[in-house]
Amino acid sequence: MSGFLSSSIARKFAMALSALFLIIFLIIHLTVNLTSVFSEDVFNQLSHFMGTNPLIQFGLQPVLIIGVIFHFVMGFVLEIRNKGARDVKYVNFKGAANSTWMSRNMVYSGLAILAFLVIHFIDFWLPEMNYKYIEGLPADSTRYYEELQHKFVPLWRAAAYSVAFVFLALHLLHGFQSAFQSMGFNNKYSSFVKALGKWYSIIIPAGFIFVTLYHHFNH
């Protein structure tokens, strides 16, 4: 493994591979959420179900968490190399002229959407795995909403959350296309996945905003 990622091309197709399986994902999450806003029986019965499941909490729940740190320790390496080959073969390289911000900034908004999944899982993945497996309480399929629903009472936890999606949503920008042609979509497809990139920044961090907002005023 490590003499495949030695290679440039290797450990971008490999970025790539891992930012595709959270586009993936951040799909399914969203549409969970989103049951919570129209139904909070049905929201409870799918979180309950993906939090007793065994195939999800130790099949696809660690394959996520890996995923998950395998992509920003990747993000960081390809941006130190990167930066390492830009300084020694363009001294002269003008990094608005040639990219993006967002293409510029993605380590930025990566940190700062590393930040927030360390809240995130401070806020409900350790009190989930403390309810669960030390204080071993018994299973409740009716109190996922209610939970849901109290984290975002506080005023500057909406507030943290909603800045940190328009981050997701800076970082999608650039990373959903540029997945994209790591993975060898050529010209002939880069119109279309460039519209889809842009729709699916927009709307999937908007989803989420709306589910916090939602959860924040109407308490």
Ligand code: HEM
Contents of the next structure:
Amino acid sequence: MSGFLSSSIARKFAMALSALFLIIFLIIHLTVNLTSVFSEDVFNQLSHFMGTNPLIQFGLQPVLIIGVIFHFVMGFVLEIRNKGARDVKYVNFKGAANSTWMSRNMVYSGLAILAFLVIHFIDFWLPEMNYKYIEGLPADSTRYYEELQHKFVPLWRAAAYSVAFVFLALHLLHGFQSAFQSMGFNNKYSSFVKALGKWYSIIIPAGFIFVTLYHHFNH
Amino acid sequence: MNLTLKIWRQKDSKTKGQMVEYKVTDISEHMSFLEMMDVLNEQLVAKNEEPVAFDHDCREGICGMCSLHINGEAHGPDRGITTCQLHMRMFHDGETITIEPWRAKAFPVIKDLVVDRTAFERIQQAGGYISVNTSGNTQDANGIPISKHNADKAMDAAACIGCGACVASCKNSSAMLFVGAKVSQFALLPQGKVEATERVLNMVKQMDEEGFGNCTNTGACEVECPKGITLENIARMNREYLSASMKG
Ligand code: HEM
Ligand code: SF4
Ligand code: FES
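Any chance you could show the form predicted in complex with the ligand after that form predicted alone?
Whole complex next, starting from this chain.
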């Protein structure tokens, strides 16, 4: 890594920027998911729009994928470098005395999210790509709801998704406010950012869990 | 109090070290932690053994020399203090206390509990100063108006004694609290503005070259810092750095 990204602070900044992008993306994703609970029609229309609009398909989707990959690759790079910055470990290190579990285990909550993302891609993204671009099946704006419901019938999937969202909550409980600090935002509004982060980190994953369980129990 | 001490012993920077157990008896709870170490060393000297090497100087919390990672925390269990200000009353009779040097690749052990913190000096030399013209025409600092708010914040940042507890407590061995404080104490004052761009770029560059880790905002440093340096200083350094990078 050369240039701007070779410095520690720039890496933090890029990390925070990709994270903020993901935070905004999650709001949109959850909004679409929630409509499936209220209206099959609205969900189908929104999914069809998301899946066929060229700006979203060929503009935003690649940005999102690159953003996710950048985020976790940079997360690993930082973790490995940071581990290396202490060659001899402490015999006794009381991390819990001065920091939260969430803040010390971002790479593990991140790994859980990454494992989920792999399953999630295999579950939804690959079949979509297959349907649209490989088999080139005719556009059908009514298929999404059924596909969704069908997916959450197996208990293992509903359970795995729910657990992953708990890890997402843990990741965000530290990450949300951390991203602001990384970007140099620390002032009289920071207590508001912290509170907002707490609400976001609980409500968004809880919303995803709700949709998952809703479809598991209602089909 | 009678105590069991588990202390890191290491002959020199090249030899591998290990934890060695010692017993001390009749320790007064009014003693400072370093006085307790003195008692141990007197015992060792009386037995013709090598005393434990540890750093100290002022013994009143102002020089930043004393270090020690005690029972898993920099400067031990108390808050807002250095090790020389740590009282034995924070411990109880019969306790086993682990004592380790600061651990960071950028702070190599010289002997026992003494580590080499000159990495901090090299960071300071990279930009932790202001250049003044000493021809006699320099404007009197007291004649330059500075807002009370900024003056206070600069003083708070300047309280950093360069002890390295932030690095020692950080799971990433990051020096960003120290560098954040050293950047901030100048960034907030008009005298510091002149060299602000090169200062932050050079100090951060040096910090990275020394091999310190990268901040992940766990906040451990702020909790363990004896001088109450806050994370606000890291955010200020980040802002200074990002805007300096734009200027090139
Ligand atoms: C949609 C999913 C995700 C969201 C919303 C998210 C959000 C965040 C946020 C807000 C931060 C704090 C950034 C900062 O302090 O500057 C962060 C840090 C981090 N993330 Fe994620 N993340 C996600 C997925 C992942 C994944 C898949 C990994 C894979 C391992 C990961 C690994 C990390 C690591 C290691 C950090 C700590 C890096 C640091 O603070 O320097 N994240 N994440
Ligand atoms: S910031 Fe605090 S802990 Fe770090 S060197 Fe300065 S005084 Fe010590
Ligand atoms: S010996 Fe000077 S601060 Fe402790």
